[in-house]
Each structure stands twice: as C-alpha cells, then as structure tokens.
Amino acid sequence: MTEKQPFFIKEIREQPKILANTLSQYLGPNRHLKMARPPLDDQTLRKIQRVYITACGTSYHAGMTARYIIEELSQLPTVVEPASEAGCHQLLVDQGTLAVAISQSGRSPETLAALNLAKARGAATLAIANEVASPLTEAAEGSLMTLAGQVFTLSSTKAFTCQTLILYLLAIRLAQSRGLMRDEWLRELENLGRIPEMARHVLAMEDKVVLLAKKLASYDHVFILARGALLPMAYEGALKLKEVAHFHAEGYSMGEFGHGPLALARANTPIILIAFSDEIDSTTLALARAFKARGAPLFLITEDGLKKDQALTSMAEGFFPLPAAHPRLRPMVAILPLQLLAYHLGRLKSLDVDNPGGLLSSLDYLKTDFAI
C-alpha cells in the first residue's frame, strides 16, 4: 500500500505552480502591474515617505526581505519588526507611513492589533494574506492576496514563497510612484518571470537535500550563514528545522559570527553557508577555513557551474547546487532546499511534519485565537 504524501511536501512541490498563478494575477498585458488599488493608488503613494512591516513567524521573514529590495528599488527607509513588539516603543508611523502587515491566515491576534495601532496613528494599511475574508484584511485599508490555494499544513512553504515575490511587486509599484524606474521594471518584471522555472529546477534535486538531511541526521544542531537579502533565508531556514524537524537551529549574519558565536564551531556542530559566487569574499573564506580548523562541518547552498566558488567548495563536505540568480531574486530560490531540508529530516526523525507542534495553533486555526 502507497503511503500517503505529508501536506506539507506536497504544498513545497506546488511552488512553481503558484509562483507562476501569482504572477498571471498581477501582471496584466504588456507587463503592466496591477496594483493600483487604495492604498496604493498613485495620490497615496506620493505621500509615502517611509514603509513599516510587521508580521510573525515565517512572515516576519519574508517582510525582512522586503526591505533589502524596497529600500534598493524605491529608497524609501523602511522598518521590518515582529508585530509582537509593535506594542512595545513608541511606534513612529504617521501619514507619510505605508503600514504593511503580512499574515498568512489573516488572523493573527498581534499582527492585527499592530496593524491597528498603526491605522490609528494615520498610516495608510496594506494587508498581505492568503485568506480573502480575514479581521487581518478587513481591516486595513487595502489587501493583496498571495494566492497561495488552501494550506492545510502549519508551517508555511508556499505561503511564504508568493508573500516575498508579492512583497517583490510592491517594491517595484512604490518605486514607479516616485519616478525611479522608468524602463527598468520591464527588465525587473522579465527577471521575475524566471522565477517559477528556477524553483522547478531546484526542487528538481530533491535527492541531494535528502543526502544532507542523512549527513545532518547524527547532529543536534545547525548553524545557517548568511548575508544580504539571504540573511532573512537562513531566519526562516531555521525556524523551518526546529518547528518541523524538531532540529535545534540557528540563522546567522555571517559577519556577525565571527564576533562570538564562532566559538560554538566544532567538530559536531555543522554549518550551513548560503553564498553566490559575487558574494564570496575574504570574510567568507577566513570564516570557512576557521571551521575546517576547528573541524566543524560545512555545507554550501551556491551556484552551480563555473561561478562556484572553488577555494570555498573544496573545504566543504557537500554542496546544493542553485541556478545562478539575479541578486533579488536569489531569497525565492534559495529557501527551497531549506524547506526540503526541514521535510526530509522532520521524516527520518518519524515526526508528523504536518503538525509540527511548534506553533499555538492546531489544523484548523481558523477557529482558534492564534494563528500564522
């Protein structure tokens, strides 16, 4: 008898798919974006002066991200926090404030009252969620939707993917209401239409993730390096293996290590790096032969073909090929074999991967007071 396939390999599988829907529904003829709904209307958007994003969990991650390509494409300053801390200072939002609040289901309790504490202080409200009718999006003053399809697992994968291509497509709608790309989105737009094709390739590989998960299997912890507008995919990659696989890990600025953490690099503590070639520098290579003197284990997610970096790949013990990537692009690919990751050693633990347990919230959040 078949055993029957998780939920939750099954929505990583479907990514390419959504990414590719998520696309068609906010790309009209001639790559015109539709986006031009309140809040994000062009008299709106030419008062915004600054961007606030708040979320939880895997979301809080992709609004991270968001940050990195809204700040590069629209130079607009913009602030990512946890929508439980929103209560916490004196939130700085005004109406030169665009408040986007990201959550899958729409009915997270603190990123709802985060969002309306900064509604109540006269910022414009966009909601980011998967669920049509939702307290998230009624209450906002406008909402894209990520077109995710139904989630029936707790941890997002799929979710996760359309919020950052979605968050992506904002970038490039507030940079056109400033005048800052003119001919330039088409090029953004043609990029982003690779995407679905790149994540069916790297899923495609599915049989080397389940090669590290083997490796990483007599471990009991994780570190995952990053840098960039990667640094939120090593977060997320993270939170993925110790709320699914059950996995102690932790994402980290590979800068950062060096001042601390360093000292936990030893023999039974493996490393995961995530690095394209142009990222690769003196730091990345000091910091690699660090762990081979200390005798920790390093596995890489870079690029495949002649841009791999050949100084850091002989000092690893195994590597995940990914195509190489417009440099934005980059956290949409690079996520996926960590989703794999999380799946496949969730499995050989003989774990339920869809209902991890990590979460306050059970199947059918949508009747509970907490939820992603």
The other form holds:
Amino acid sequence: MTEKQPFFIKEIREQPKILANTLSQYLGPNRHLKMARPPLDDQTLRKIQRVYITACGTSYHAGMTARYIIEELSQLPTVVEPASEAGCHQLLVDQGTLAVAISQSGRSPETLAALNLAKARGAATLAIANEVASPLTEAAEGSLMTLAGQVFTLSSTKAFTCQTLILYLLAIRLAQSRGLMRDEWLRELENLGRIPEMARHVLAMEDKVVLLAKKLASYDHVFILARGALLPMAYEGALKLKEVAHFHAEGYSMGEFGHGPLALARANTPIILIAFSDEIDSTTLALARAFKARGAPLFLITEDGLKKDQALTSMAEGFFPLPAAHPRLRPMVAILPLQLLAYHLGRLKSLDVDNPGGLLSSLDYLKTDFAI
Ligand code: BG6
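The form predicted in complex with 6-O-phosphono-beta-D-glucopyranose is what I need now, so please give it after the form predicted alone.
What follows is the entire complex, opening with the chain shown before.
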C-alpha cells in the first residue's frame, strides 16, 4: 500500500498551479488589476504617503520581501514589523498610512491586534488572508484573498508564495495610483506571468534537494545567508527547517556574517548561501574562501547555466541550480528548494511534518493577559 503523502509536500507541489490561478484571478480584461475596492480605490490611495506591513511567522517574511518591491515600484516608504512588536514602540501610523496585515489563517491574535492598533490611529487597513471569513478580514477596511485553497498544514508554503505574489501586484497597484510605471506595468505583469513555470522547473529538481538533505542530516545546525529581497527567504527557510524538520537553522544577512558570526564557521557548521550570479561580489567570494579555510561546508542555492559563477561553485560541497530570474521574481523561486529541504530533512528524521508542534495555540494566548 502506498504511504499516504503528507499535506506539507502536497501543498509545496501545488504552488505552480496556485500561483497561475492567483495571477489569473487578479488580472481583468487587458490585464488590468482587479484591485479597486477600498482601501485600494484611487481616492484612498491618493492620500497614502507610506505603507506599514505587519504579520507573524511566515507571513511576516512575505511582508519583509514585499517591502523591497513596494519601495522600488511605488516609491512609498515601507515599514515591516512582526505583529508582536507593534505595541512595543511609538507606532507612527496615521490616515496617510496604508496598513497591510498579512495572515494565512486570518486568526493570529497579534496580527489582529496590530491591525486594530493601526486602525485606531487612522490608517487605511488592508488584510491579506487565505480565509475569507476571519477576524482579520472582518476587522480590516478591505481585503485581498490569497487563493491558495484549503491549507491542511500548520507551516505555510503555498499561502506564502501567494502572499508574495499578491504583495507584488499590490506594489504595481500603488505605483499606478501614483502615476508611476506608466507603460512598464504591462512588462512587469509579463514578468510575473513567468513565475508559475519557473516554480514548476525548480520543483522538478526535488531529487537535488534530497541529496542536500542527506548531506545536512549529519549536522545539527546550519546558517542560511542571503542579501536584499532574498534575505527574508533565508529567514523563511530557517523557520521552515526549525519548524518542520526540528533542525536548528539561522537566517543571516550575508553582509553581516563577517561581523562576528563567522567565528562559528567551522567543520560542524554548514552554510547555505543563496545568491544569483549578479549578486555575487567580493564579499561573497571572501566569505566562501573563509568558509573553506575553516572547513565549514558551503552549499549554494544559486544560478545555473551560462551565468554560473565558477569561482564560487568551485568552493561549494553542494549546489542547487536556480533558473535565471528577474530580481523581483527571485524570492518566490529561491524559497522553493528551502521548503523542499525542510520536508526531506523532516522525513529523514521520521517527523510528522504536518503537525510539527511549533504553534502556540490561541487557547494558550487566552490564558495570558494578551493586550496591546
Ligand atoms: C505560526 C505558524 O504559528 O503562525 C507559522 O507556525 C505561521 O507557520 C504563523 O506563519 C503565522 O500564521 P498566519 O496564519 O497569521 O499567517
């Protein structure tokens, strides 16, 4: 009898179809964006001077990577913070702010509390959720649904890439409302149209991830390094490894790693480095040389083909080949091997990847005085 496939891997493999469906649902005739209801109507958006994004866990990482795209396309200053931090400082949010709360379940108490805090300060509030009727979508002025279908696993994968895609579309909407991207937005959408096929191509190389998982399984820790819009993917990959494979992983800025943590680079501490060829610079190569000198095994998630950086790959123990991708599509591509890695490491450890045990249930919250 064939073993029942965990939902976690099923949901990872659903992503190309779901990304294609999400794109088609949000694009109307002649590819115009279907994002005109409050608070994304032109009248509201004309008042927006800044964007505030808040979420928990994986959703927070989607928000982190969205910041790069929103600032690039719309020129709006964008702040992203974990929802649990929202009440711990002077929240500079007002009626000139678009507050975006992201939550797969729409039920994370901290995210709801942070949204209500922003609303109390006059912000226009937008929920990005996968559940239509949820406390978050009810509390927000408007919502954009991630059309990821029903989610059966606690650790978010397909909802995450959907969130990232929708936040990219939001960035285009914000840019258009400000008279930017006059004729580039169609090209931007054509860019986005490539993501389902790219995801299919990357997921088809699952066997290369299995090899990487088997190499990593003999260690107890790993650092995952990246920079720019890929840095949140290092954090997200580390969260997946901790949550699903119970494998200690730390996402870290590649540029910051040489300011202290390099001391930990030694034979029992492998390093995964995520970088596309045009991001590989003297710091990257100097770090790789330092890892080699210290005997720290280096594994690369990097570009294959003509642009493959031979100097860097010659210093690596393992290599997952990414397709060439426009910088704004790279996060959605680079996260896929890390999702697969968490799955295969978890399976090598015979863990229940669908119920990893990392979620502080909302009942636990109710026992404490949880007020922001
Ligand atoms: C955590 C889950 O408890 O909640 C994470 O373990 C998830 O995987 C996070 O990303 C946020 O959940 P939501 O539903 O608000 O996106």
